[in-house]
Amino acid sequence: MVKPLIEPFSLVLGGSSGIKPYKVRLERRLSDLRGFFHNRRLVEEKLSRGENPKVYEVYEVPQEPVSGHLSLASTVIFPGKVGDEYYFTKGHFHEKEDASEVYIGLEGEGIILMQNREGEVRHLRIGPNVVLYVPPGFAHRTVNVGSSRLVFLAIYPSDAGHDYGSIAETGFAKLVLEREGRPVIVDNPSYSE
């Protein structure tokens, strides 16, 4: 009998980091994310007065990148803003074109924001028992739009890949403002196709 890549395993969903137990834990901070704002003046001008918030952490499971294995991820991203633009995820294409994913909202309010190749933007809300399918060739990234945290479990293929590099040096096409206390999604003046 040939034993198995992996085990069966079973994780317990909410808690401080999402999902229970984790395997590694990650935290970007302001400084990790200072080429993804938009006012990357004001990102500098925190980070000169000693200001470096927390933005986001990721609690994941993750497997060997063989394919046929999914990884599971829960990600925890903090309330605030830099200027009037919400706090969120770097974002990434996955490396394996043709790699999907799934959310599913645990607490908190936010909106996903999902970019092609061409550029053309799709978004959707998630919160509390919502769940998300990202295509494949979709880049995404989560932006907290809630007075709380956001927290959601990610599923993806094991051996997808994550591509930040393309995302930091074009940016996405839209942003998540705030206007007069509600989220807005308008365009990047920055963005390079």
Contents of the next structure:
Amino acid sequence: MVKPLIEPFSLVLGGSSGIKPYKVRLERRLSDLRGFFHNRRLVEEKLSRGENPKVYEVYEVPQEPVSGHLSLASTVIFPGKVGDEYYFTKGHFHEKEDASEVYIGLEGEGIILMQNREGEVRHLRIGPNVVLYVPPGFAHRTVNVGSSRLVFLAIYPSDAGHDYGSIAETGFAKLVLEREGRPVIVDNPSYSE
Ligand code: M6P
Ligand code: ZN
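I would like to compare: after the form predicted alone, may I see the structure of the form predicted together with 6-O-phosphono-alpha-D-mannopyranose?
Starting with the chain above, the whole complex follows.
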């Protein structure tokens, strides 16, 4: 018999952190997302005025990065935009190409952009009671398209790894922008394959 590495545990959903208790808290501000929003000039202008708003927070319950374990994380994306582009997470591929991920919507309204290595994009809505499957091979970015916090729980293999480099280099092929008060998905003019 293999000796279990850790004891079973449970978490409670809800509250300001989305899950409780959590182990690690990360925050991403506008300055951490330099180069990610399509209007880079506007980002630099805001930063030079001393505006560096918090875009999202991640509350993690990570496990050892070994096969068989699952890590848990809730993400809170604040409402906001840079120009007409809604706040979003950086987005990443998994370093382990066969690692998938499940998202469970807790609060607010969002769109998950998913893009494979061929640059094909899929998108799905997330919100309370939505369970969403990100298959292996798709980079994933979450966009808050509502006027309140977007909160969701993510469950993923703890050895999945985050590859941010590919997305930082090429961007996503689609942008989620506000047009007449509603989100629209448009081609990213600066996407490079
Ligand atoms: C979800 C999961 C996490 C991820 C977080 C923020 O909770 O996918 O693994 O870290 O969103 O997304 P990103 O790492 O792309 O900034
Ligand atoms: Zn992931």
